[in-house]
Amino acid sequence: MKVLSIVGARPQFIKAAVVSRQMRRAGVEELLVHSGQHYDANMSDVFFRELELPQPSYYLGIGSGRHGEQTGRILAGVEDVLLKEDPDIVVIYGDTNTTLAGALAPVKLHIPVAHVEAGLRSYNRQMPEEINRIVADHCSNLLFCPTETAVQNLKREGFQNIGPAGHSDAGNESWFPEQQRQTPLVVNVGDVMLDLAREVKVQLDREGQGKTQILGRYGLRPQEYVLTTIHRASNTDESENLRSILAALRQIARSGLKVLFPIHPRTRKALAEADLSALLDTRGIITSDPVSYVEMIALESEARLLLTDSGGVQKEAYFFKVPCVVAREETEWTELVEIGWNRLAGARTEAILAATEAILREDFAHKPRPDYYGTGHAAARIVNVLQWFVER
């Protein structure tokens, strides 16, 4: 079986690392295509080294650009690779422009597509990611969902062929009733990010000193800081939104909690263009370049709370029992808002501060925390289903 995996951005490297490792264990031939959508060393190279992700078989070197331009260039590059390699199936991840191009190129060549992290919906079509994930899902033969919520989203869009969730014997054809041997097939496998996050957290806890050194590098103590990440276009491209978020960070820092803000390249550029960088020059706000995955897990797991517009960070906070303020008007992880672990605040200063204050008043140590994201074995289930699909 030959699998072509397509990645291009930081969240995809994280998801692909654990699935790629499982493919190697199962003896699956995998070719990795890196679009180059994220090309900064702190957003790309470090993840390949740290997560032991194999070096790409193909590097397209696309770089940044307008959505249509970037997607079109990736589409053409992926098509060339597909025509040369003729894989049995293509695996795509998440909701970036790389995901969209990685779905469109194989489907037009009648090559099956598997989408990891399928079924997520924010129901805001102004978000480029929402369009990308919808199109990717409707191009896919195998839709690997991280949660039951994602499965239900797909059922509302007409997907009716639903495989059983979380079965450990997924490689056996008898796992699927006869009618489920057709595609598209939707399977709740759990969340691959949980697989890796748990593994890294165990490693950090075992080493102990490594985690202490990471926090010490930024002058932080456990439970005495807020970790924030901001990179969504709705915040970086709207200078007033960015200004409002920074105003909230300044207020939080004045309250006594330190704020650590690793700055995404897109955000750093937006800060400079809007002449807002000086707002971060205040006591209690610590800025840095983007951090590695292991550093991020250490910082997330020891924070008092997180403030983010990232989908993945919202979820990782929950993995580590850390509450989260979401600097967006909507989220794909609606279940976390419904149970009160995450709070939607948008980009308004007052709303961010109100959500932060509410979290600081609440006792999260005894708050119910349902297991939405599986048991930490999503990658094995994905590889088993891929093998079943190709060999059936």
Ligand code: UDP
Given for the second form:
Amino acid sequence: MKVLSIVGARPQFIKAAVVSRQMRRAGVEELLVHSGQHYDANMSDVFFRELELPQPSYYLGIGSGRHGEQTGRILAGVEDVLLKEDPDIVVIYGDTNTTLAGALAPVKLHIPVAHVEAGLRSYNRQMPEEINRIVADHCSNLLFCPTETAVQNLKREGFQNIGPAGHSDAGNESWFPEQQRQTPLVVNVGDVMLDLAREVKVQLDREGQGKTQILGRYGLRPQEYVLTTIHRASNTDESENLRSILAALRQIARSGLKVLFPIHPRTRKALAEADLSALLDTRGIITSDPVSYVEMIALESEARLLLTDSGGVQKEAYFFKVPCVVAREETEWTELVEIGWNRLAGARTEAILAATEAILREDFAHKPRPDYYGTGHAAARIVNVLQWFVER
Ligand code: UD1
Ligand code: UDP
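Form predicted alone done; form predicted together with uridine-5'-diphosphate (UDP) now:
Below: every chain and molecule of the assembly, starting with the one above.
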């Protein structure tokens, strides 16, 4: 079996690293295509090195651009690769423009598509990612959901062929009824991000000193800081939202907790354009370039709380039992808001501060933490189903 995996943005390198390693273990031939959507060393190369992702067989070098322009260039680039390589199946990840192009190119050539992180919905069509997810899901033959919420979302959109959740009988996916093989298959395999986050955290805990050193680089001590990441278009393109989030960060820093803010390049640019960078020049706020994955896991797991609009970071907070303020009006990871580990605050200063204060007052030590994201074996299940699908 020949798999062509398509990645291009930071969270995709992280997700693909786990699945790619599992493919190598299973002896599956994988070709990796990197669209070049993210290209800074700290948004791309660092993850290849740190997570031992194989070098891409194809680097399309697309770079930044308007949505249509960027997606179109990736689409054409991926199509060329598909025509040359003729893979058995294409694997795409998440909800970026690379995902969208990576879904469209193969489906038009009648090459099957597998979508990792299928079924997520914010129900906000202003969000570019929402359009990307919907299209990607409806182009896919295999829809690998990370949660039951995602499965239910897809059921509402008419998907009916649902495999069992949490199936762990490696190498035997015979549960799938013969007569339904032609229709798209939805399976809750769990979240590949849990597989990796758990593994890296165990390594960091084993090494002991590593975590202290990472925190030390930023002058931080466990439980005495808030870690924040902001990059959503709604929070960066609208300078009032960005200003309002920064005001909340300043207030938090004044109240005694330090704030560490690794700044996404999109946000760095927005700060400069709106002339807001000086607002971060505040005692208690530490800014940095984007950090590596291992650093991020260390920093997340020792934080007092996380404040983010990132999809991945919202879940990593939960993996590490750290409460999280979500600087968005809605989220795809609704189960975490329902259970009270995460709080939606949007971009308004007062709402962020109210959510932060509520979290700081609450005792999370005995709060229930259901296994919404599986058991840490999502990648193994994905590779099993891929093999079954291609070799059937
Ligand atoms: C993209 C995804 C988003 C995902 C995020 C992960 C889309 C529509 N958005 O958002 O879903 O959450 O990646 O981080 O696909 N830039 C650089 N260097 C880089 C990359 C980007 O300077 O290596 C700057 C450029 O000015 C660029 C801007 O960041 O225009 C935005 O990059 P882009 O890839 O379009 O979207 P992200 O905001 O990164
Ligand atoms: N991340 C990282 N370094 C950073 C910020 C984030 O390694 O400086 C990791 C984070 O731990 C998570 C992933 O990047 O695994 C999330 O990606 P991002 O926030 O860019 O995108 P999203 O999940 O919102 O699509």
